[in-house]
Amino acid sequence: MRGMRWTMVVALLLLVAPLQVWAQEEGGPGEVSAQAATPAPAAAPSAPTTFVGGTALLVEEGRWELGLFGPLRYGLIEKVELATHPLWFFVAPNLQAKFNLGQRGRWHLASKAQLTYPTPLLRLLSREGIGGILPSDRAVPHLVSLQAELLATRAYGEHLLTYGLGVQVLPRVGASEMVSIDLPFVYPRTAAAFGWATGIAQVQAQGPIYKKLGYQADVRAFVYPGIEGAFAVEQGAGLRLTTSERFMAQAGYRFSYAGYPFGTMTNIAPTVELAWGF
């Protein structure tokens, strides 16, 4: 129970942290902005700013980026980026905000908060016949997924290395008879519905290889203590073709080794993404 309480405390801190730092940077009396506290070295190279969704960097103010499967991102102001997954918006309303927390030395810092209401989608999948991912006789409660993540990115020339640490909670309202979806990539992201929280850690790298060809790779770990399965590790990598600031295509794979109620399972799947910027 103590561990769960601490998880909740950390989750709460992560959720409110971006708002607090943002308020500080607005110049509250007697407060020092995070960026001002440790100014960036003057010689630091400028980091790329296009198609950097998984990093601590933000989309430029006024710029839109739209992924085929990925989110629609918008640079609201210099310090705030908004995003949503339009494909799922009408069955799983979702909104994500990324806040620039400034720099510490060569590290760009950001926090990300995501709110998702997956209940309509889960109820859609709770049906008889084909497409019935969940049993139709089990009530799906109202669920809200809250996910917060701290991101730190360092640029090595045009290469970006990002560390992330986050937490997801999935509180429910009302009686629940919902059963878990014991599928790779899905179970780790929904396990929090059956416990207190899921902890998420990631390392990601991206950068150029040759001319317009680049790479993107990441390792992501999930822990859901107290929930059957308890952990998941995912590793993905892809080759990325960035023809301009307006278009990027990526193809690769994603590997998963995870614990489920029935034991552990290894999976690998191909991935593809197209994204446009404007």
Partner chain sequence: MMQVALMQVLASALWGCDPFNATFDDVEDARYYEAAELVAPGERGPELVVMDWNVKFGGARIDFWFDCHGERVIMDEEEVLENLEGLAMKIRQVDPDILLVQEIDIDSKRVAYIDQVQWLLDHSDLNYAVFASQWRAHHVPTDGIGRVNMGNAILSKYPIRDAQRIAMPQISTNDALTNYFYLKRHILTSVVEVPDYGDLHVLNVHTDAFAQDGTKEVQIDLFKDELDRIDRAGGVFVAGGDLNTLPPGSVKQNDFPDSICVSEDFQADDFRQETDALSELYAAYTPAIALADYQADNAPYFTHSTQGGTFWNRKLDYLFTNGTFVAGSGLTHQDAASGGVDTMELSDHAPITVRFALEAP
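Shown: the form predicted together with the partner chain; wanted: the form predicted on its own:
The text that comes after this line covers the one chain and nothing more.
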């Protein structure tokens, strides 16, 4: 397991390395000063602005985007986007804000902060029988998930390449007898409650293939300092049909290879998403 942890560390470094290359390509701090002394460059020419939620680009001011399973996004002002998952809101209240940090050369930069209170949902799932994923006789404490992420996106024509680096903390308040949820796609998002943080790195790409048909693919890695042998790598991809600025449909898969306290598991699941913009 120790060897696997070092493998994950190396993988994270490889994911972050292109950000350093970007900094060198744009000439470092000296170029920033030069740019500050000259008029601001024109906006990026053709970067897509619809259904780009996973990138550093923001929903246009005043526009709403609603996903069937994804979040509801709203362009509050030019540099701030708000989002929430309405499907989970009443059992896991959540709010996300994405801030436009401007451009550095051809890279769009944004920071994202997310606050989630998953305790009601976990207590609902703490039962025996169908739907129960936690023992019914274990007390679930108050949990507050805080996640921050830095995103950098570069447009290659209509194709977008995004790098992301983030951290999640999940402090517990009150008496706790909670055990870890050793399920794929769930464990990576709740393991921070048993360590001191979860480190997250991602690479994502999306763009057109032919006319209205496009693609979206990503790789996401999770590490959990303080939890021996635990890690996760998720890879997803899908084909998307964007009929207009008002509708998008996507179908694909999501693959998971993860290390749990008891060993490793590999899983794959189909994914479907419908989204509307207005």
